[in-house]
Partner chain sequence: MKVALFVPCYVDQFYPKAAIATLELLEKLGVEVHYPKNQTCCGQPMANSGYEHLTAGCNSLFVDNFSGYDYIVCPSGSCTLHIKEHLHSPEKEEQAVDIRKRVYELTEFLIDVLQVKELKSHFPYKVGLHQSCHGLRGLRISQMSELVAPAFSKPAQLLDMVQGLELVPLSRQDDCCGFGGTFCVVEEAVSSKMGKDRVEDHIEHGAQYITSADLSCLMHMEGILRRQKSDVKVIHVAEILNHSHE
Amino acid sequence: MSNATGKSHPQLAAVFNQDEPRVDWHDETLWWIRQKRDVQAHKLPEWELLRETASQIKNNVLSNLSTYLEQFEANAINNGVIVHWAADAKEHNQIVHQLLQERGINRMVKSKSMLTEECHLNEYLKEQGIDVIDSDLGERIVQLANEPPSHIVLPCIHKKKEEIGDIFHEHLGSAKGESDPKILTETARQHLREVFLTRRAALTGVNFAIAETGEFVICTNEGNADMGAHLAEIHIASMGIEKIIPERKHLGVFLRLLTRSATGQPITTYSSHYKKPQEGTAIHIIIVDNGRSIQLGREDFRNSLKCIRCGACMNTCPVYRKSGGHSYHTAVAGPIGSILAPNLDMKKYADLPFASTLCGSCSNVCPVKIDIHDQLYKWRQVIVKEGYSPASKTIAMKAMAFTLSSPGLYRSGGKMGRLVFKYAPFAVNNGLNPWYKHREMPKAPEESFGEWYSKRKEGKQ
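Please supply the coordinates for the chain just given, on its own, in the form predicted on its own.
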């Protein structure tokens, strides 16, 4: 997700918060999905065992990543798949372009792939004169609206059906004012059917890559990845190096966790295995690093590579629900994105680890038990130490640390604050105080807790 404005998360969140009804609706919708997740989790007595098992499998993968990647590559090649390696986003995009150029293809259909969003593939191919159509319904909606996805599972969760109706009327010729989801879905279906039948190249993401067999699995609810891949003469699969799992038997653990965590479903509608190309077609897998090996080397943050992109942390996060995905100005928004993004560019994304209450709800729902809120806290420490935090925040924190480390100064400051609250409340209840944007400061107590406690202690004696 590009951030052409250069605005920080608080500034972009303020834009989203200008429309209060939308914020409330966004918040309630995502919490409803979180509740669906809870219902599904509580139906399984072994839920916590599944989470722990998945976490340990991923620990094993991250500790032996090079071995599993080489095993996957060897088995994939034996299956007739062509494997490419990309060090970064630029190399990934160039490989995709080269594969299309070699076949004289200038039109491609693409299913959901957050890695290609991270690499800005669509923008790159457009500059090369190649037309890319996103076939996931939500992705297609935001593509037509010329926006990036705001959620990794629910790309257009920020859009209301009436707005989608307007977009389809403008671009797909649906009736003006039409907002019936069934009719809009059928409109998209007819539009995409022609795309599937005419595109010679299809690109997909990869949910899981199995080292033991050299196959990969794609999970969708719409079947669009299958439609694109099976009808095209070349299937390109973009895969982050962390998508490996050791053996096929491990897949059942992750499939039981993934969609329950993401949308509250028992399992995705389609869990499609790709192993060998059909006769007359080709499968190319591009295995991409793009900063992942650097994250792997960061002891405090390597566990973030366990992420299976379910979006559960977004659905539960009070900050994400109230600020919208676009406020994170990165491909993967929310709590997990706020850990991954600074690894790519610490200065550009220095604001994101602070977009959290550190309440721990994200860690509690993560299906692979990533310590998300702990990592956000650790990123804050790294960012301040490296000098990337705003000067005003750094000065304020130093002043607070100085005050809190001096009992006398702390008590004096407390007395001064109570006097200001009591006799000059306008000094704090004004536009210069960020808290006042949403709430008035509380009424000042007559005495501090310390003073009250001392009197109470003396009274008992």
Second form
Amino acid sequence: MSNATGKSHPQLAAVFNQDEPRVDWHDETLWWIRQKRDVQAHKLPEWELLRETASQIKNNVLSNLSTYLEQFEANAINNGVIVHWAADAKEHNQIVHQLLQERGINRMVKSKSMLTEECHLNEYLKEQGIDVIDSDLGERIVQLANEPPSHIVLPCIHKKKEEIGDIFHEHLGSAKGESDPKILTETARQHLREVFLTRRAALTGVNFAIAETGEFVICTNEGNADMGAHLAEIHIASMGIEKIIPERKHLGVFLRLLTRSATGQPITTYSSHYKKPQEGTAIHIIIVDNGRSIQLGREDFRNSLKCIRCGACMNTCPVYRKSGGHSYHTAVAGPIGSILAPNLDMKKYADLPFASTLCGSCSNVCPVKIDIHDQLYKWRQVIVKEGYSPASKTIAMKAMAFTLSSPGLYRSGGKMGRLVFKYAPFAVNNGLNPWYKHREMPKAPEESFGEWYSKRKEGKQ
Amino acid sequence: MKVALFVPCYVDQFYPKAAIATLELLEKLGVEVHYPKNQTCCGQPMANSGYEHLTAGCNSLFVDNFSGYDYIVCPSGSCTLHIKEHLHSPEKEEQAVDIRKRVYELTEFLIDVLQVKELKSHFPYKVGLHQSCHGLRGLRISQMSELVAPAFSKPAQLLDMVQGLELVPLSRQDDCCGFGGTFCVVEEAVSSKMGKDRVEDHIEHGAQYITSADLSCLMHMEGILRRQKSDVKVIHVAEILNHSHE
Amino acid sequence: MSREKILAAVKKNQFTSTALPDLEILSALTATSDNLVQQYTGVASAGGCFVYEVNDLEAIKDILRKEFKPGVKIISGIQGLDEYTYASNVMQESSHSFADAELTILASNLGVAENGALWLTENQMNIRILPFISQHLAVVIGKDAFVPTMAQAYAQIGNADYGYGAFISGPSKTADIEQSLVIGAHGPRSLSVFILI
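Can I have the other form now, the form predicted together with the partner chain, not the form predicted on its own?
Time for the whole complex; same chain goes first.
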């Protein structure tokens, strides 16, 4: 979702933090999922080897991507699948629209695809008079609430069941005040079943696209991708160029890592392998670039394209947990989003690489070993060099660098600072000092270590 | 062996006791410690804010101050990590590379180089150990909870040698405290919340002191504790290990 | 044309090729002679499946008679379970016509112990929508059809040429509402697994 309010992560996070009990609830929920992931990972003594293997497979993919893409396309076509290429989001959306228009279709059911979020497909189609219904329960909820998903795997993790009950009461006719997840899910099941049975077109994402065979795999717990695809005349599958894996047997690595990392389940309910269209129906794959080939050319950041969209980095990130996905004002939020987004629009997303303490937890839960926190550090250097850092910050940093390169200046500056703290605490203990909002300033000691050491040395002499 | 003491800038100015404790502890363990008096800062505050290109002056000064020692010991995980990963000096690159190999955070120096097996220190209190992120995931001075790998902790190993000290368990053993350099002011709301939650974990488990190998984390948590008018205090690992030590 | 533009951009930005890793180590590490049926049963049950060990197809019919009301539409993909509508006989009907199926029973030849997943191809499903649109699903599998992990599963699948296939590890489910697990999202409300011993 584009940042309609023009607000940055710190501003949005501050708003999110106004409701502390809600922050605690959001934080604890996501931490619980991180713990479930830990339990699953610890059941496999070979877990770290799995991660390393997956990482190497993806490194190989990225270093041979053009070959694999051509191989995938040739095999898919051989299977009777039609393949389209979209250079950017707009072209992707236009292709989808055209495919529907050709068939006189104006209603479509969609299963989860973060790529289509990135492309703002739903909004585009709506403008063309096409009704799109998201069939993943979490996505349907945020769709009805007119919000973007806040998490790539758990779209409405930010919503409480009472709020969902209200949404369903307003749009789906459930009883007022009903918040029992079982009853709400049943309501959604009935509503969406009718949708599945009446839509001639279904659009899905792609979890993995196999170059060797031309097939692609979709993983869901709900079965919504399959319900939509198998009942439709046309199944459109949208994928980013980086979704390729070389051989079918590599699924034996990725399918062991994906869901354990994402939700702490050993595997999703359904891991569906689509190879050929059902008789009398069509499968169309749209292969999308939208900035990925540019990212591929950035030596420091190309590893971000290894991402298999598991969301583990979001679940573990303390900043994400305590600020919520919407604070990142981009389709894919959290740590991975913060290293992908600046490639798309450095100015708009200049705040994201700074929305981190560089704690490194993300890099260590990433199933494909993306060096996320190192890339966050590197993006900061790029953003400052490209001029997207506030001028005041640059001035302060230059002053700091100047002072710290000179021992004399450093010592007198430090002494001055301590004197200010001691004799004019109001200079720093005020509302203008952001540190002071929730924290006391450190106490200023009588002497620095340097001064103490000098005295000791003199004493010895 | 010739050991140089690298004192982080904010430790020098605001928490000299931790540096003093580091020096005294090393001397008690028989180490000849030098303090290069013209040292200033490792450059991390600027580098982490995206201004690594401004750190040439700091780097050059660092190389000048710390060349020619067998080891450089620092009571800070984050500063040690920064030097290890980012110290470069175009005219003195060979020396810079050499320094990067020789710089150690205090607890890893005590365990890995001095191979300390016992301490004569005494600290009869309940202590919560905060595993600072750079020391933990950067320097690997303890095992992080994200990995499926054997557990270990160099700071905990040392604290176990201290008489009377009781390490309290925590609900989240390695969640970040939220300091993060300029993050603490740029993202003030999230930073304070993160610090508040960390502190609460320690308080809930009965800690009287919170300790860490990193004073930046402790400075941040101390700010929150004092605002809450809590009795819980922060103390650097060096001060505990040096406490009442002959 | 976008295709050429994209491929050219990708080719330009690629870098030195790195080799694919050897998967044999992982395969060897995970091969085990432990009781796979037991492990499968534990994991599948934890995932919401009803797992039964049965001697023959008659035993399955007995159980189904208890669990399902007479007269409901039951489709069977297994010839020996002839009490029910035989799937190959109705394959020509539209997918939509199975919207009122109460139970579908299919056969599987491959089960994965580590995660409770059962592999079914289009041939075993007969109609792709069947194992999804049916209110309940049952799968029959032999006790020797289990492998330890997905690594061995894909070794067994090899380069089989199916039009569609799926690993199914339980009833459909969701936890999208406040992480509360609800069984029975859009697919079947239950998965019963009959292991022929």
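Throughout, rigid core stands for the largest set of C-alpha atoms superposing within 1.5 Å between the two forms. Quick caveat: nothing in here was measured; it's all calculated off a predicted structure. Residue numbers count along the first chain shown, from 1.
Engineer: Quote the shift of the Cα of residue 420 between the two forms to one decimal place in Å, the two forms being superposed on the rigid core.
Structural biologist: Its C-alpha position differs by 4.0 Å.
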